[in-house]
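The chain below stands alone and is given as structure tokens, in the form predicted on its own.
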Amino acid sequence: MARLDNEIILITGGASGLGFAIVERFLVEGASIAVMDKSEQAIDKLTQKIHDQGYGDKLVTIQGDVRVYQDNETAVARCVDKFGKLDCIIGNAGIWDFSTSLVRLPTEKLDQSFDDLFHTNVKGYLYLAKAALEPLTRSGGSMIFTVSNAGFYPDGGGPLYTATKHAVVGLIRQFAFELAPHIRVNGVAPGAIDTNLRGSEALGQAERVIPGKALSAAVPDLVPVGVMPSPKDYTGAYVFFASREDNIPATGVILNHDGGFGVRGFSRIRGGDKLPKELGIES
């Protein structure tokens, strides 16, 4: 018997990267799956490939935008209309800002930018959660979000991610006190990933793509485990956190599942040493 049999799971973000790595793991353990997802085309890729691998039967797709409420309405209505219940959802759609430093943010893009990172990163996981209050509390379900190691140390992104995943620390914590004893709310926080997280449109990242070489090949140095974990090596917390078996006492825990970053000795001391001459009045 599978971990998930019979489990039904709703994923934001879900159509490719860390998101589709889930969806793929989650089906082999015996979940049925909604995703929801913003790109079309992303969608049909995971829809194609999904039914080559015979578990077409076992998938409903949702295209739709985490920002805007009725999306996520949608999502968990399509869920439970197809599969009679919802176990499960995974927030997980984010985006980053390629470590954008406070001095690099440009003024006039502080407005737009901060709504990109904070509607995405954190009104999403919001929405999606009480999109699914009704249904998860008549399944005794739970709820995993995707944080970060950004979301305990500096200088895993700029200001405004780092500050978003600060942000979805607090949300899960809250969400869990709230929530007991009928919903569990659980965090995995991935360090370094190959993935194709992409960034704010108001900075002009939204076709940039991380990893990108430099990090990959910077990586394996950087983690006391040596490597640049793919997606499909993150996937097992999200089993654990999910299984109605494994996961009985768990809530308001986040797996900083980040590949040692807090196990580093001492290299990088201040993030500040060019900042007069990033400011021009370096003499």
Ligand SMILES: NC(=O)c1ccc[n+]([C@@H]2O[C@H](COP(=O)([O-])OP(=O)(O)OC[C@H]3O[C@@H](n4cnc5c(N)ncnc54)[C@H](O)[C@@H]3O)[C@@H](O)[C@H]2O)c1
Contents of the next structure:
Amino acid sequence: MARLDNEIILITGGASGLGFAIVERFLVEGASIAVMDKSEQAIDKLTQKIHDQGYGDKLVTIQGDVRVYQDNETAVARCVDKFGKLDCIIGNAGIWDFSTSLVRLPTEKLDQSFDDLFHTNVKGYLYLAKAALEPLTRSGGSMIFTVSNAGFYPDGGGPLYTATKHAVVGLIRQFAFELAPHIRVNGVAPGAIDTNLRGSEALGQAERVIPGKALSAAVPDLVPVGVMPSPKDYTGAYVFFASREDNIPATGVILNHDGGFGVRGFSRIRGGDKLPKELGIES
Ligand SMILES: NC(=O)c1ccc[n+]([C@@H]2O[C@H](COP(=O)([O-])OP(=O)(O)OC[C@H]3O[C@@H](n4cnc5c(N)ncnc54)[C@H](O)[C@@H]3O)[C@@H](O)[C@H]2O)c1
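Form predicted together with the ligand, following the form predicted on its own:
In what comes next, the whole complex appears, and the chain from above leads the way.
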């Protein structure tokens, strides 16, 4: 028996990047999954790939915008119609600000860029949680939200992105309190990933994509683990939080799943580069 057999999941932003990898992993783990994403093109690609993998009957897709409450309600309703219940929501759709600093944020774009970031990254999660309350209470289910290293540390974005991800930490803690003991609420805070992450329309970043390859080359000098994990490498954390078998105790927990941002050294990124040599394991 797989770990998520008979579990029904709804994920936002599941048609690309990290979300896509979560969808593939959850299907392998036995779940059925509803994906809401605003990109029709990305949904078509996902649908084709999942059908080719033989999981077509376990997938439902909804084209919608997380910033619109009605779209979140529709996604929940379509999921429950198709699969009969809802066990877990994963709030994951997000955009970045390409590290636009306070100095560089154009004054005339402040209102709109703030709304772009906060409406997608924070209001989208709030709407999803609200829309899913009843079915999750019925199923005794859980919520998982994608945070980021930017939810804990500076320099994972500019002030807008960093503030949205700190706000998500607050949502998770407050939801976990308010919804206990019926719904567990947890978060995963990944570090840099090579995905299609885009940015704020107001800042002209709607079609700009995170420079994954450049980040990947720089990561050994940025994080203790020394490699940039793939989207797939992050998916186990989501399985763990969604699993009723493995995870009854956790609520209000956010896993810093970022390659070790919190244990970077003062004089160098990590202390163990010479460890095998010091132990005589290699010359
Ligand atoms: N890529 C990174 O380095 C990184 C690091 C830490 C955290 N994250 C977080 O991971 C999550 C997933 O991002 P990703 O990197 O996989 O990017 P991605 O762009 O590859 O995937 C995000 C998906 O969300 C969808 N989306 C965006 N806005 C939407 C909206 N308003 N309504 C519905 N769908 C919308 C996009 O169409 C896309 O399919 C985000 O919350 C992001 O902040 C990313």
